[in-house]
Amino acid sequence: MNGVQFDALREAAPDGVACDGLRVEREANGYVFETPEETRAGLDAAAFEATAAANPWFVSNWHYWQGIEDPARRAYLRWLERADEHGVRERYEALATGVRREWGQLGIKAGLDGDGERIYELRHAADADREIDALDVRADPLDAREIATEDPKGRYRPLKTAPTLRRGWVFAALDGRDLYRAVDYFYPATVANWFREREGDLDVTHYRETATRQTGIYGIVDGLAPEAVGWLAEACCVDSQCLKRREWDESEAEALGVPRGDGEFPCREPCSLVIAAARKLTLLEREGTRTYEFELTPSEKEQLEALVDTVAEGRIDDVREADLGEGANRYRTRFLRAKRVDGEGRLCGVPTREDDRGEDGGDDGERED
């Protein structure tokens, strides 16, 4: 507790303080001065002063919280420390030597500076053990933006909750609205949404309602059968994919039987990643299925079905091109094309369409080139 803490309390007493366990009031008789250990009743000026003094922790954390208006901001702040979870003594404890929590693919340190006030370390959660040293130290949180622009590769990330920030840096010394806006940076609206599911208010908007209310070229995706808006919240809407936890489903009416994830943060609605995805998908739907017959060995099939999971987990790069007993491995793939393939890109040599026989088949759908 420091003088401008203490003075703080005194001018708030006569209308009365509550937070986590402390209560402060000015009566006829005196000040009244409780927490969860004891109650000190009747007290002078300085008898309040000497019992403040003996109880830093509680009056330092009102004071920090007492000034946070925001009530997202000062949630999410408690969240980190764990407030509800811990009495005043206990927190102020683990703050010294630091109480860490992961936001999606972020690592968040909550600890104490020099003079006893909050301070917040953030850094990418797989670097939780690197020395500070070893990384790229920034301080303005509008920093953010710029290292969530581009995955590990220098690709441009057009979903910020994927799983692909890149590592390397860390913001040392955030006070508490830095390091909140430095976290909306990396995962616009999570903490409002958060909040707002925690109060009950979060407004889900399901898949068939954003889909009726797209126009233009997006118009379309409202014809998307229900099965395959299944099919697409698996391909777009999982852990792997996105750290958001999914919310909406086919309809009010109808649930999707599809893993939601595990994230912190809710997702209310189909973002517009998954509604350009729609689009496509809907126009692929369109087309009429055809029977194809292929002479492939059995080792040949299950070649091609771990090339197809390989690729939609994102595993490519794990594949090492020695390791020639995954059917994913480049040297197989080649040799299977060599094969298999022939010059026109067609495999087993079997035309995709009537008309790459030259013959006038059509289509059966709309084609995108």
Contents of the next structure:
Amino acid sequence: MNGVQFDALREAAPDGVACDGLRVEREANGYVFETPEETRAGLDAAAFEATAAANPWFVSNWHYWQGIEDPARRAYLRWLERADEHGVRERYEALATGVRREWGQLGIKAGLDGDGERIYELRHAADADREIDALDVRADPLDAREIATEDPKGRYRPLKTAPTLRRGWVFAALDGRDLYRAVDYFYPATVANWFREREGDLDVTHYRETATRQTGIYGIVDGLAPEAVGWLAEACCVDSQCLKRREWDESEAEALGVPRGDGEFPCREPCSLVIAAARKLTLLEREGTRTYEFELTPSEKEQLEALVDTVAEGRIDDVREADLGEGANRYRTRFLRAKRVDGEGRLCGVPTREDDRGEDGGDDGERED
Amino acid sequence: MPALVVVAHGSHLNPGSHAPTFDHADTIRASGAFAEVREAFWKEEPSFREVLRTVESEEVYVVPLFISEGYFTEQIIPRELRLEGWDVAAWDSDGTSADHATFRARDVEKTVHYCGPAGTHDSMTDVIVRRAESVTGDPDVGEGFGLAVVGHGTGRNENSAKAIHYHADRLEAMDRFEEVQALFMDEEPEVDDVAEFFESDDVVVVPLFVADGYHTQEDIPEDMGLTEDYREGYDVPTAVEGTRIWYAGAVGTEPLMADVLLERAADAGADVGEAVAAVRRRTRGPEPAAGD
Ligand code: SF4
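Switch from the form predicted alone to the form predicted in complex with its partner chain and give that structure.
What follows is the entire complex, opening with the chain shown before.
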């Protein structure tokens, strides 16, 4: 507790103070100072100050939280230190060494500054145990934008909540406001929507409603059948692809039979990436099936299946160069191509269409990015 | 103090697309004119749909970092922001004169001052001039120089050509450059034949685009004959059929663009204090060497 905190408490006392078990009031016969352990009343100014000084954590705790008005930010920062689960003493003991929480791939550690208010450290959750010297130390929450732009291989991340956040950086000492801003730059709107969900007023917009709202080149996405919407969610929204927990479905009445994910924060509506994917898939889904005849060995059929699986799981880079046992091994795949794919790229030389022209699913030609 | 939200297109494919938006937002943030400054994108996050809930202020100025009025400013943005009772008539615009209008958003308890796009604000003309100054490295550039303002054309949106003509006319009226021409990518007069439209030996070419990307970095340089293959780059200036072409790249990357965003908000009633003057001063960075 410092002088500023105590002065603020004395000034607030006439209006009454109540925070995490601390109650302070100013009554006709003096101050009241109550903690979960004891109640002292009729305190004169000196006794009031002495009592406050004997309970510094309660005072600094009150002072910290009374300064945070925005309800979402307040709820989030309190969640970070498990304020709803633990009393002030227990919490301060934990904060002294740091209280850790994970938010997607972010690891956040709440701690105390010298006067009993809060300081936060933010890093990649997987870097939790790394020495700070081994990390790139950042101070400006806006740096989150740059860190979040590319994945570890330098590829652009169009989806902020994809589980592909780079490691190796740390924001060593942020105040509550800057921590909140940094989190919102890594994972925009996740705290706002998490808070709405906690308050019971998350405004979910389901696929069909979002699709109906679209215009221009996206106007067609309402043509995607409910079954395909499920495949779309399975393709893009499961935990291996996106850390938000999908709360939208085909419609209010019709849930998708796809895992929603275990993420801490909800997804309230199909995002722009999913809508852009839906557009391409709507066009592709307009094609009817046809029967083809291919001659493959059983191992070749299995190899094609392994290729699909390896690409879908993003495991290509895990297949070792000399591991010919893997269907997606490059030499195996080149062998298959040499044997089964003709000079025009056709599997087993089988024509794709009657006239055997045109390579894609009839895109409408508009440039899309 | 209110918040400023800058809304832009963004991209799923090109990581450079959001850079000008972030840069200008940072400039305005540093001016201290708003309690919060937030960027939102059609293709990135936060989305237009969710950005309002990420700001704490109850009063929000929304400025589209778009070049012209049209589909995005009139339909997409107001729809996604859920502006209650939005009607394009609220702007009472002739295609380049949208100013601002005030609404409530349906999903948050906030008042939203929805401004016209940056690209059609009068001060955008100054940004074009500043761009010409930066690319030539000459703060007095004008004498002996022609200036071409380049746009998409009317293919998608009639107002996009209007915005180009609007600024070309204003530049003409400034009487600073020898000649001023509006040119287009996909209609006459075409940027491909840039040298034919000018008598001056030096011509500055400024594309009215928000961010550098496919059009400004690949199409236009190749179409004008600055290079056979954009990957090989080109010199500034490059002589094409006897005319020296000073190609400026997207106007939206010019730091002074932050001033336009700020002025849009000020026109809509934001008390930005000294920020306009400060931003105008600050964005006049060190003069780049010619050919940079
Ligand atoms: S729609 Fe799917 S991919 Fe997009 S943010 Fe939501 S859960 Fe993630």
